[in-house]
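In structure tokens, the next block holds one chain alone, the form predicted on its own.
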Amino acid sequence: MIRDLVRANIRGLTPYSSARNEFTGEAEVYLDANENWQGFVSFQEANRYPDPQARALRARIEAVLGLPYENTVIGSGSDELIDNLIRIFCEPRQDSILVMNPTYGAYRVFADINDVKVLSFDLTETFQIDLAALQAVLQQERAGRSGNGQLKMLFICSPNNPTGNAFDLATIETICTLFDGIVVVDEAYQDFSAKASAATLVAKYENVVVLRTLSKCWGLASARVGIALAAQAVVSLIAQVKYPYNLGGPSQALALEVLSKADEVKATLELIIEERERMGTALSALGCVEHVYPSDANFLLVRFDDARAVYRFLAERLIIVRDRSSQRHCQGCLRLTVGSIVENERLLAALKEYENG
């Protein structure tokens, strides 16, 4: 099945392979990469190529994460794995993607960069997944399809970005029965989130592919480490798309310390949830605050009485937040990131004072 859906040009690719690839242990000379001998700055090893398959790092996220190394590939960041899945599946000028209104820009913006099509159907007003209208897309997309290019792929994002709300893990699933492409969730908040999450479909459907980072609840947005999670068949297309050294040693390094602090990360994912939810309760008793949207992220979707009127006003007092007012559904709507306690009460603050003229 997932044979069918890659382009044939991938079909037939012979992937470009590295000694490091072909040698499995620990060499104890290494001449094969024509590397300087000679590292230059203190991060050890930094003259060498790092581990191609992040097989340390893979294993380190079995063991923590609980990902089967086997189903794992590693890219720099989630953007990285998007763009490759998309390049895999979908061939340009022919076949498109689907993406659920409003949610995540880069889906798009791959899709445009690799020439792929792309059909949208949109949310409810509550941020939902209507159900009943994605059918109707797929529908009228099967009806019109002429043999030279199909919907291959569909994106959610859960918990959704720039909402914060998770989709219920039954709804999900429902979704891989209906669609006969690929299935990509991509679950970077998950860590904030108490749905379950859609790494358990991957052993049940060959066609689905779960995202994770390690740039948000991790602390890692420098190092780029994305992990896709998938059946065996599309984790091997990826290996075999990427580039050969996509995550840098320091990379590797950094993930590989931070998962050994697990315990560390947790309690403060703890304090993380905490404050979002009192800042939720402090944001909807401001006069200029029309709506706080629940999350199940570390950012709050928040509607205001004049969102590009507050923008400014707390650009001008060095305070970034993200305007979503262009997107469906999100119509005076800023998204505000779950900070530390000082900067949660400096916007606070701020905030007041813009209502007090």
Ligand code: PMP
The other form holds:
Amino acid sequence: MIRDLVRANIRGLTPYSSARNEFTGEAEVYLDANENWQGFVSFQEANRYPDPQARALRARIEAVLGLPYENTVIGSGSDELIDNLIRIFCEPRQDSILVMNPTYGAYRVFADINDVKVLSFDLTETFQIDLAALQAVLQQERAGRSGNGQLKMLFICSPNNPTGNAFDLATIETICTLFDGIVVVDEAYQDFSAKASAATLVAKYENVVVLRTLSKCWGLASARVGIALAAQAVVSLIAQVKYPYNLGGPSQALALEVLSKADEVKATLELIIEERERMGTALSALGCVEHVYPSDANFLLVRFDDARAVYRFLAERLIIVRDRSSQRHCQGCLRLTVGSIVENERLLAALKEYENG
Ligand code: PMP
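Having seen the form predicted on its own, could you give me the form predicted in complex with the named molecule?
Every chain and every other molecule in the complex is listed next, the one we just looked at coming first.
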């Protein structure tokens, strides 16, 4: 039961009820929320509080992305949803989460901020999940032998940041059956992947939460729109814990707009995937590159002969990439976002200059 996993104070929470939550119809005069009757900027509804439940947006998400309305809640980026999930389920100084290294660093940071312990489970050198090893860790935790308190949640990032690979749905599903805590599948980069999404698992497993974002493929990083897809019990917990007006009206409007441009977005998505493959080949041909990892995302993890030197050389030419060399199994690796053709060409030209220098 999900309820048994929830922190005691959250289980007993009386959530904040905003004016706009209590009245759902279309009124003619709104004197309920102490807003200014007058707005001063170009966004028309700027003087009014936004819909706390982002209903129009969730309806469009259902229509365009196929994620059922009743099973979604919108965060201010998926980052907010990660933080909310940890706050809902993990008792500070008592419970723990498990992350699979190397992975997105925010899981650990949000756990640290919430004073929740983090268990590190290493992916294999080819960035796969060793299911037998994971099962052993989960068994040990269930038996309470490690002294880490209760393991409440594990994070699977698929496609994984910074490695780029997506995991097989069968692997993710097996984990859902092995673990009776919350399985968070972070699909921030799913749009770029040909592998099946874990969204289908939500109807089958109450303990699965799938995270999506409009920050990557949908080109809306600035608006901060993240989506959690989960069983209604989990969705309603997040809706209670999030800030009531966590997603501003302009962001909701921008999200609605971009979801009506799916064809345009898809065309750019295809270009990014083409460029990812082209860049993979071009980078592999460079002498300073030791390995380009296969990617299901919009970035490439690349092992260089001297990552620090390459990083500095690029930065001097005002090209910023992400140094991931301190991460598990990522020695010598930089993470390169697939940009526009012009940006990618500039990166390749700079790397050739580095080699010839
Ligand atoms: N998950 C992963 C794996 C990410 O790489 C990122 C952003 N870098 C996020 C979540 C957060 O995305 P946002 O908050 O913009 O939705």
